[in-house]
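One chain comes next, on its own, written as structure tokens: the form predicted on its own.
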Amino acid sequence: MSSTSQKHKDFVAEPMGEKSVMALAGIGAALGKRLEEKGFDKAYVVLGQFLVLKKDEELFRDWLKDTCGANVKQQGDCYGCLKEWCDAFL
């Protein structure tokens, strides 16, 4: 199992409220920006895509690739950073 970014630790630890899209794990400055101009400027609005796509693994990483770019490291770091934050909260 790979170890968790300081940066998804930190996103799974409290609600989302208003984070902004390069708050989740796997997403810099280039795919967040790509991201917001594509309309998902905030975490929770990436979620509601997550949820979409029932949470399924292969469908929002091919998602994430075709949006913005992500690599399959990059993709796999977001997926497991939402999956993380909905098994917590949801």
Given for the second form:
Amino acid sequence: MSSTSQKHKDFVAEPMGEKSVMALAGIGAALGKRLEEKGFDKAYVVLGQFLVLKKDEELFRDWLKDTCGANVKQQGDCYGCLKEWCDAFL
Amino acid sequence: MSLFVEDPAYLSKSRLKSDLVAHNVALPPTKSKKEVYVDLHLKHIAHNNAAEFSSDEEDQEEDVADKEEDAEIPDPSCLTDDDLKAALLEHGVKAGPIVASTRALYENKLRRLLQSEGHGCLNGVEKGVLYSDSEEENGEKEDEESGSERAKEETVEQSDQAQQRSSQVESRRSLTTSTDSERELNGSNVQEHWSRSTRLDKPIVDKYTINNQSLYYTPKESPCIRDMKLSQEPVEDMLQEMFPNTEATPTGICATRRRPIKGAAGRPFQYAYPDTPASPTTLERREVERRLVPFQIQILVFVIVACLLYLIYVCVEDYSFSPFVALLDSLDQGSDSEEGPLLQAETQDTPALSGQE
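Can you now output the form predicted together with its partner chain? The one shown was the form predicted on its own.
Following is the full complex, with the preceding chain placed first.
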């Protein structure tokens, strides 16, 4: 199991509230901007997409790749971050 | 192929809208006519389809695509949401809601599943042709190579076969390897594992077919999937012998759920109130009530004080009540000893006062 980043730990530590999409692990400035352009301006909107895809890893990774061009590592980080958040708070 | 041109006109306006959104195309103003949507649909989605088909350069691949579409369900983007969901279910995928944002993903998934199925069937057919041509050569080779690793075996087999076969066979083999590599590129982790496991299965399966000379390759259609499954049952024991450490999961991936983070993820409410879940206000009330004097004692004290006050009032106002006379007598007796010296003081004072006047 790979170690998680500080960003991941910060995100999973509390309810996301109105956090920006760039607070998600794996989503930096560039990817965050692309997501915002597509309308995913808050982390909870990406969470919504994650839940609509029934938390499926493959589908969510594909969606991330198609929407903002995330690479495999970034996809994995974002998926792991959201999944753990859901395990804790959902 | 002409279906793609005709369909958008037959689709409803809402359906066209969802298709456009799924393909990330900007929607025209909401009150625009259906024709506008149809045009956009044709432009972008037909453009996508044209791009897909232009990449198919080899004739064999196009034939494969045609065969696929004739045999299987037609292109996923033509299906309705319900049909798409049913098609995915046939392939064993439980799809979630098919909404504008998820539709494109599910279509891609269905396409991938159709391609992998088609390639799997074709590989089986081709290998049957390969091995049915010269079984003895293969038998000898596999006996020699049984000690080596499976991946090496496969590549050695491939290189030997490529050398000794005709050009037709070589081209077919190159097709299978290219499709294998395609599969790896297209698939995700799950599919990569699946393709790896199938590649592991193939050399072993070849062994069995050569030894048993079983009819593995004659049916070309869906039974090829069944045959793959049947061939895997005797094969599984071999795999487990070879790789005793791997667990019996369908993809070979073993993952444990991560322990949830306690301080952050634990519900704070549980630790603060371990007993019955009482609200904070009721607990406060209970504590306050513990400190205050109990209610009944308060009433008793009140009654006693009221009686005392009443008695005093009566004593001051009226002397006629007999029960109070006894009280007064007792009081007087108590006060006689006190009033004695007081009276003397008063008598001394009053003559003094009268003397002055």
